[in-house]
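Form predicted on its own, single chain, as structure tokens, below.
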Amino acid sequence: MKRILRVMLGVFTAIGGFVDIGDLVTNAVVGSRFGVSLAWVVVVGVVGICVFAEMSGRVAAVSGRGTFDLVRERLGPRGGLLNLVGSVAVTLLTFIAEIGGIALAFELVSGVNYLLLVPFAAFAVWLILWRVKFSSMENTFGLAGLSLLVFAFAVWRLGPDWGELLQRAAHPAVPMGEGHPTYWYYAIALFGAAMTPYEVFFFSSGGVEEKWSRKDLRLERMNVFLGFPLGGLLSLSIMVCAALVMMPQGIEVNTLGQVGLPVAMALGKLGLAFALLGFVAATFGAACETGLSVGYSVAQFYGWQWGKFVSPVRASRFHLLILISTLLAVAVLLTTVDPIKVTEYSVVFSAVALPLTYFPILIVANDPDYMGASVNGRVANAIGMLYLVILTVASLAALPLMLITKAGQ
């Protein structure tokens, strides 16, 4: 049982990273408009996040230091500051989207307008980050988030033609009525949702919080290669559900409530209840991850005391930064900005910031001064360099495609 619980960091990261509000919405939108023709993007994203999460986790286990602590030292204050600003801006935008997602999930459960629930959701997140132990947080949300497996069960109950489904996924094509720029815009959005920067910040910092060392490298790899593929499976299940139910009827997903409709059709009220529990757990878990990641990044860069294993008094600036971020999220959401739109923009801007996030990790993972004998091997470097090229292309194409397609409309 202890071994299983120690793998929960990977599960928690996957639930809150792969299947946060961004993936819930983006995968459902893509499924309702493009079917499974973009399923390959999720596969590419799973491999990419596994490669870089393994690097960042290995760096944390070997060095015992957080990502941005090493980024500042390795790239210098100016180069590191550019990475910090870009990554924190995207993470903060994602944090705002996640708190909005919690409010939307509570609205589905209670029927109360989500705007009235935003302050409550934000306070609950802040209270958890301030008072709840790291292990309790990851175990609770990781296990509750597994409720989203109901989407995989729903796919089975919907009884698709598996041969035809695999054929469409293996031979992607742009559906009639959709243009190539829109197709590639959503491909980049899906890629950004799969490789959001905060995932590696949280995962590596969580490894430091749990005091990983060289002897924990096997555990670190188990977390990566079990947790993130699980997140990818859940993402694909959401996409396939929308493709089977929404696309044939010409229904485009515009709300969080619509994401759960295929589950309700396949499994009834009990299935929908599990889906709603998964929505709450995934958005709460992601909000905790992104809130902590804002604090982790800035505190590590400036050398402040940080972490949930440190008392709030000793890590006062770390916790103050999380509180300010939470208040800012409330202020933005109470302007009545649509949380779904914030979500859609956050995944695209995540794609823009990807090279800033992953390039320093690749550099540090190859530095023998930090890693000793645990530096990247040839295969890890080859895959890492390939993905760095893909990340750069996606980053350069994201904003032009957003403008050309009017954000996928």
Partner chain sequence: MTASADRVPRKPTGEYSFDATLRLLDRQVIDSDGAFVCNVDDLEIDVPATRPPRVVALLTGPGVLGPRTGGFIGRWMVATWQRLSPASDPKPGRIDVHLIAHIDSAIHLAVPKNRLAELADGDEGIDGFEKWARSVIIGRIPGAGHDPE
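Having looked at the form predicted on its own, could you now put up the form predicted in complex with the partner chain?
This part shows the chain on its own.
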């Protein structure tokens, strides 16, 4: 058990990246409209986030520096500030959506309108960030989030024709009735979700919170290479569930409730209970991850004390930021804006944030002054360079595609 808990940082980070409220619904939407023809994007995304999260975690373990520290150090005040604005916007929008997501998940359980639940959800998240130890937080929500594996079990119980499924995933074609721009819009949305910048901010700062050192590099790699592929698996399972159940019926997914339908069909009430527990844990986890990431990135940019390894009075500005973000989230959600739509707009800001986040990581991971003997190998550099190109293309294409397709409609 102790061994499992030691890789919880990777699992927890990946849940926040791959199956937060926006992604839970997007995965199901993609499955119901495009089948498995976009499954390859998740695989591409998993490889990319693994390579860069490994670099950022390695830098954190060897030098004790969180990722935004490096961003500021390598891009200077101007470039750093531009990235700060972009990534805080992405992260904050996601944070707002997650608090709405928790409320939506509880609406499914209780039947109470989610707007009434928003203040309670926000208070609960703030209390966790204020009071609960980092490791307790990641273990609780990481483990509970794994109940989303029920989607993988449901795929197996639905008994698809595996050969045909693989055939379709390996030879992707845009389905009838869908345009190419829409296809590529969703491809970028899935890729952006897999590589969203707050994952590396959180993962590297989490490494510092857990007091990783050079000795923990093996542990750091285990976290990366177990956690993120697991996140990808959850994402794919939800997609395939929707592809098997919704797509043949022509049902379009719009709400969180519909995401759980295939599980209910395949596994009955017990399965659905697991799915609901998974929704609650994943949205709670993602809310904690994004809320802390806002604090981590701003505090590291300015050099303030941050982290849950000290008491709140010793990191007052960091906790003040979290408090303000939480109040802002409640205010925004009570305007009755759709929480799931909120995450779609964050794509716009990731156009700025993605290349400006991953570039400094690649540079510092090659700097022997920081890394000593633990600098990047050739494989990591080659893949890292390739992904920087893909990231730049994706970030440039994101906004035009969003406008052309009216956000994937």
